[in-house]
Amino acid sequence: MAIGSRAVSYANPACVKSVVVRSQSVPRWRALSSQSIARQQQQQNLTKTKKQKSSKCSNHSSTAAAQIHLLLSQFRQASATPLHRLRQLADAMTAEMHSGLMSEGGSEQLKMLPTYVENLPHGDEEGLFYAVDLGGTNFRVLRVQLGGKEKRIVKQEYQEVAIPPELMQGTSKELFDFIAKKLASFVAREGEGFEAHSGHVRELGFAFSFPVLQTSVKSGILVHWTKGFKINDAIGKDIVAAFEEAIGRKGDHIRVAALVNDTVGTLAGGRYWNEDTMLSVILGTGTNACYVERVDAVPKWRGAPPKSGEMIINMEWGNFRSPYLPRTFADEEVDIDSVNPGDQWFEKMISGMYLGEIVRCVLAKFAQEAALFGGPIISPKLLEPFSLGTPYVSKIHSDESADLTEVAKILEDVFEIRRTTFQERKIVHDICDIIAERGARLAAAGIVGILNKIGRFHGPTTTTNGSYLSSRRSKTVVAMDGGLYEHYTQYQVYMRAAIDEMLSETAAQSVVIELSKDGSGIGTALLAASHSQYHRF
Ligand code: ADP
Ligand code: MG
């Protein structure tokens, strides 16, 4: 085979000896490409020894060759994700949720954060609404003009603001002074189409994505800052407070009606067009959930009862895990290289961030354990961390072409290893579906633990024999929100094709995975309709 025949070249001093030949346009860890190689064999019509030494090195192809099958087929086998394992960990996820619950700190790994969200948006909210969303370089401000059942989001408008670098690292005052000017340039721009109620003061939903730890559905304490942003003296004050102090220095009239995470207004977002929406998740660069849960069901809530009787729990459920997770040694050496090493596991494992860098990791083993790609010199490329985003690796998934032509593209633009073969090109293309094939299938095991954790299925909750069983409800809506799973589709098919293996073929049915489009943003600003002062929805 190819690739144990250029494997073998490297492996074997003796077969290179009599047939290499450096090209200066060939990169170093090129130069002995067994390609080049075998085209120098043909032109210098090699003598008879050689042909000998040749053979040899056929015997040795063969032996790298099997070498990287075994490593692939090992990888494989770590990687895998059987149905009674999939099971295992639905039950493992519902199991700690419950934890999670009972009391604060009970779950090691999920938060289960109350969010004092109680009432979701119906539909029938009316009026003129804003949303402000930080939560990366980025911010963004919304308006949408609700016109109740009939009419639903008669108009909306946002603008996206980069943050400048220096105010990710100054003063909280500086930031929000700068966020509170362009709130105000947006809300003076405020044209037809929009009509505030008079007498009313304007409202806004502020979509935080930092760790914080709320206070009420409009207060929350900054825990720490993530994403690049490190403003010290903003920690353990409450944001919104700040915010709104500097929206009063710049005199205008606006109020925060609710302070949420980006999970959270998805599944607004989502609840807004169906009233089946019961969960959210994100797979974007990050993973998290979050659900509607009964409060009775949330023993650590030690505030007043919703009047729904309900609550909206933020699960960060990136830090989930358990023994079942499939782990290999890809996932501990990400893990360990990490800036957070220990925790998120799950993240690390179904997400954005980490899917292309699993990828890289598995390829510099096998270049490295078995020349997959002509050793012993290796891309320098190939052993950056971080190199290939998981865009390419959707990518090199789609490439359905007869030869991998767009895989053979990527690991020269992205690695610089050129004139790969085929069966090089294959085996990473067997590497991606394998690692996005065990994220996706893990990301639906966790959306099942939560479907059984609020009950979406009638019957026995145990796992053992069968599936989950039927549903109670016509239909459960999952919103769902994020960069990964809305851009790598077979992402999509194996994680739809996991939660139809685990459930009854009736409540398969019954769960609907719905891409909301700026979920997040909308969803906000719906949030803070369902929490306005002048409720009369
Ligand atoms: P964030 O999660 O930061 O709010 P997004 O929801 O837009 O941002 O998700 C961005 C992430 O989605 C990227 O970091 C990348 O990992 C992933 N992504 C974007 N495009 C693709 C794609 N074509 N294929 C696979 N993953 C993608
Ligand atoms: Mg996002």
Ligand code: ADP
Contents of the next structure:
Amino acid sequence: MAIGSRAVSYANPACVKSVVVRSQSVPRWRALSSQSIARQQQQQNLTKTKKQKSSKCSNHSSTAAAQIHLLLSQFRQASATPLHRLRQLADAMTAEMHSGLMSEGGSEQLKMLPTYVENLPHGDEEGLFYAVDLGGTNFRVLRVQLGGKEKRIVKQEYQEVAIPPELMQGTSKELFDFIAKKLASFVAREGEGFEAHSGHVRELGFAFSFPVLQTSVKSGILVHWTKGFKINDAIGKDIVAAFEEAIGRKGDHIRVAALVNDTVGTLAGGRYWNEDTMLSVILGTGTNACYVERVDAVPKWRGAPPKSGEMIINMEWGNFRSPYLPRTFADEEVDIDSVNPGDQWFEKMISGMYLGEIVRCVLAKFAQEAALFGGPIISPKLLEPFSLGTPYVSKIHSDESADLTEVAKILEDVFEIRRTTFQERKIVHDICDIIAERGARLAAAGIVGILNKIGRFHGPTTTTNGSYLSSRRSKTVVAMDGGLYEHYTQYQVYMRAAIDEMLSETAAQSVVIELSKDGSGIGTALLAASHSQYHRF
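Coords for the form predicted alone, given the form predicted in complex with ligand ADP:
Only a single chain is listed, so you will not see partners or other molecules.
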């Protein structure tokens, strides 16, 4: 019965249900424990996945950082300007100067153009004179009232005007009509303190900072354009004639008394104040140099020798090139994409128009090849040519804040790169430093090459410590002008340091670099005075 009764009991549906319920139920503590274990397992899997992803990101980040630093190291090495290379460049510059003075076309690099400036200003000039200084993306109109030896420059005013980009590659008439219009407006505002001689036509000096083959002190044929200009119908034409025709179309009576290069104007301005000024250098949008040479050192000169026995030589040194120039992939890119590929190597490595673009090219390469700024998507602005101007490079370079906040701001404002790490900002800062130092040291080598040519030192012979020998004369003044040199402080520092490095201590002390602010404009007006048709000095 016991067994049968147990069987009947299981057959009872109520009993079966009861048994089933009891068999499926799990104690609460055990159910909670199972859920907890499942959650722990899930969390462990999630943590493991995160660690794997983090490890992959870390490895990727480390790889990218290593690649960036490798690229930076390679670029630094390719841009290096050690002392021996600077010395080679200075000697190469001197050699090309000799070749360019021997005959027309004697140097394929340096034009070495004799100017017809015979009367450098000496301080006795009097009257009201104007100047137009066309040297880059802007031009200046200026007037000065000269008061002779005692009063010197009594008063001066100037206006700077931006040239619309379309005029830089338009027609000659369009460009000169625009300049003449701005000049007429400026003359019309001639106010108190400025007084022209009664019955005298107003005279101006025209600083035209492009290669010109001068045929007289107030005429010259344009050889070719630089600095981004490409106005084909002006090449081979008399620039002064084109300008005076434009002035005439405006109904003004203004005579061009002197056509000069802005570098020549800077030299004249420097000589006006200091007789030891022997050369001048422009470091702005573009670059050039000129200096005072002995006539007997210019075999290609066929005219009557100036009474002074000296003449100013316009070098057009922007086209200097040499295997010793430390060119990089960025220089090749800038050159290929320029309006004058293959020309103006020196200018494209040291001047204000190109330094910012070189920096941009380097940053773009780093972003594309090593995911600088995070990647993989690159800001379109970073790939836009000339989106980074050299003034931004100067601001980046001068940022001394602990976290480089100015660098971050510029990257956001210019390239729309909003999130950067300190290490990325530091790399940008380093690239600007490399490019600015290289440009400044190359400019210094060019200056030393000129000093050697004019006998400021005993030639290229060096002392046992590798420095050039001492100066023969007590002082040589280099007149400097241009926004790059004026506003980029670290560029100034690097250039001066390189000159000192190349020269002996005595020679270095004899070289004085003076900023001739707006020297080209004032100097051009002074040359108009010293070559005036009413000249009475």
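Positions refer to the first chain, counted from 1. Basically, rigid core = biggest C-alpha set you can superpose within 1.5 Å across the two forms. All values reported here derive from a predicted model rather than from experimental measurement.
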Does the distance between the two CA positions of residue 296 reach 2 Å or more between these two forms, the core being superposed? no
Comparing between these two forms on the rigid core, is the C-alpha shift at residue 130 2 Å or larger? yes
Taking the rigid core as the reference frame, tell me whether residue 210 has a CA displacement of 2 angstroms or more between these two forms. yes
